[in-house]
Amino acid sequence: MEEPTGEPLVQIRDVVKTYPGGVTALKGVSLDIYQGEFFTLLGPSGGGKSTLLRILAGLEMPDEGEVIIAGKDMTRVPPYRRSTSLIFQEYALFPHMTAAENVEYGLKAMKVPPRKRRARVNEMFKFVNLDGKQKRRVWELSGGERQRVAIARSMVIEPEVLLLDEVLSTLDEKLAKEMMIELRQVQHGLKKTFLFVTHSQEEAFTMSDRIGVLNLGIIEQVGTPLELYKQPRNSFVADFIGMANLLTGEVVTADADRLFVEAWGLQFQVKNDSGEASVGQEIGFFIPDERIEIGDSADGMANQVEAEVRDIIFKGPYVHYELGLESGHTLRAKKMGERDFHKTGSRVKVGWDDSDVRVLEV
């Protein structure tokens, strides 16, 4: 998807939600979501993701702020009058109904004539690749098929925004990976706006046009998967999306091109991209694990340290190394296509370039 332009389809403005007992789930959240966008709210449990989703669905009301959908103020509008549809974690399909009856349910509530209902239901079954399974009961469907029935039931009423709350979390790993691709393909085919909630970095990065990282009721950063990966705003975002090798240190020397930062009892070179850091300032930075070289390939790099190979974890397409420094700290390296592994307990040279280091907000 290209960079969003024009008027946002969903506008969330300064939304605050506090529960009894003084727990503030949302602390003035503002967010724009655009037509046809697959937007993901990513964050830890208790971060406020599902609360925001329920407010968009109209199942909860904010204490402050407003929600605008398709140019209309929906802040106090009940769920049945909103152009949204919510898929719950467990899909909430009716077990006593067939798959087709589940999909048809919303159209019945809207008093759509029977012939038109059946036609639209059959269209949706073809679209989600379940044609021929209309008469099956819920328990006769696989986990992936139940998810597609839930999507069909939500989309048949033609909402402006489809809201999905942790819908892959109950699937096994293999099926979840398959459904990530399938869900993305369905969204592309429908050309509808999806707002997806998850705590999984893999799910967010696989499916999303943009991601909003939500932590303790605050939006930490919004960006494309590539933007978040290459330029996480702070240490929380970097840590949550799985960035290894997070360090904090003091700038001991600075020039126009690079910073020399003391951390872990060592001195590291960091490219001075912003030109704003000064001597004595504390900065956070990280080294992507895939940018760390081990052995002879580390020769000539701006940063070099000696380390002990403490652990080797084989993960199929790549190998994960735990590298212990004399200070007691650990660096993590990820190497693709390794033919000869470094041995546990061996001493190795480790290196990376200053341009590979990313500076964060402390």
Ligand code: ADP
Second form
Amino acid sequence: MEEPTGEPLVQIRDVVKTYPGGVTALKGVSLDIYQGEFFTLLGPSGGGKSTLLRILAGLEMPDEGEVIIAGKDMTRVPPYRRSTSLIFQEYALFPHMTAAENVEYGLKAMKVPPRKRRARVNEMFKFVNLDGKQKRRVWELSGGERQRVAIARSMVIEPEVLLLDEVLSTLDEKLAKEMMIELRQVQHGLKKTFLFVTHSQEEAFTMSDRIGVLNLGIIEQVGTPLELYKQPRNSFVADFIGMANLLTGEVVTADADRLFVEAWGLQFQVKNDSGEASVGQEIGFFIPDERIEIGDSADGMANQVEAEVRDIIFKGPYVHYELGLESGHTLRAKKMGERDFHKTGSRVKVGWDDSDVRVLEV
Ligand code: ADP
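Please move on to the form predicted together with ligand ADP, as the form predicted alone is already shown.
Okay, now the whole complex, with that chain kicking things off.
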């Protein structure tokens, strides 16, 4: 997708929602989502993701703020008169109906005449690459096919936005991985706006054009996966999106372009990007795991420490190293599959450049 420009398709403005029990699930959330985007709301359980999705679907009313979809104020419009469609966990297909009957359901409810209905349904089956499977029962479909039926069922009523609530969270890891790729492909094909909710970093990073990180009713950051990864705005985002090697420490020396920070009983050199950090200040920073060099390739780097290889994990094309420091702390390194990797228990030199260290807001 191109960089989003123009008028957003969905505008969420200062939405506040407090439940009768007194929990404020959303504390003034604003968000813009653009036509054709795969946008993911990512955050820990209880962060307010489902509440926001339900407000967009019209199943819940905000106490304050507004929701504008395609230029129209939808804040108080009931669900059936909105241009949104919600897909629940495990898709909630009707098991006693055929695939086609599932897809037809929404059109029947809208009292579309039979012939028109059938034409629309067949068109949808072609769109999601399921042509020929109209008569199948739900149990005769694979996981991927069920997902596509659910998408067809939601898209047949031509919503502006498809809302997906943790739809992959109960699937086993292998199936969830396949579904992620499928879902992304279907979204690309349809060129529709998907708003996907998940607590899984992997799902968010695999599928999204942009991600909004929602925690305790507040949007912590919005950005592309790369932006979040490279420049997490605060330690919550860095931590939550699984950033290894997150440290906090005190600045002991600062010059124009470098900081010396004391952390873990060591001194770390960190690039003074903002030029704002001063001596005595507590800062957070992280060392991206793929920037850490091990062994001879660590020579000449601004930061060098001794470590013991505690564990090696092979993950696809990568090798993950757990590197134990004398202080008892652990650094993580991620290397593209090298043939002569360092063995568990060996002592190694570990290094990284000051310019690779990212300073966070604390
Ligand atoms: P998430 O989807 O990120 O897990 P939710 O939107 O489900 O978050 O919940 C946000 C907060 O609102 C939680 O503290 C949750 O307990 C509370 N909450 C959600 N739904 C209700 C409800 N119907 N009544 C009372 N509290 C609720």
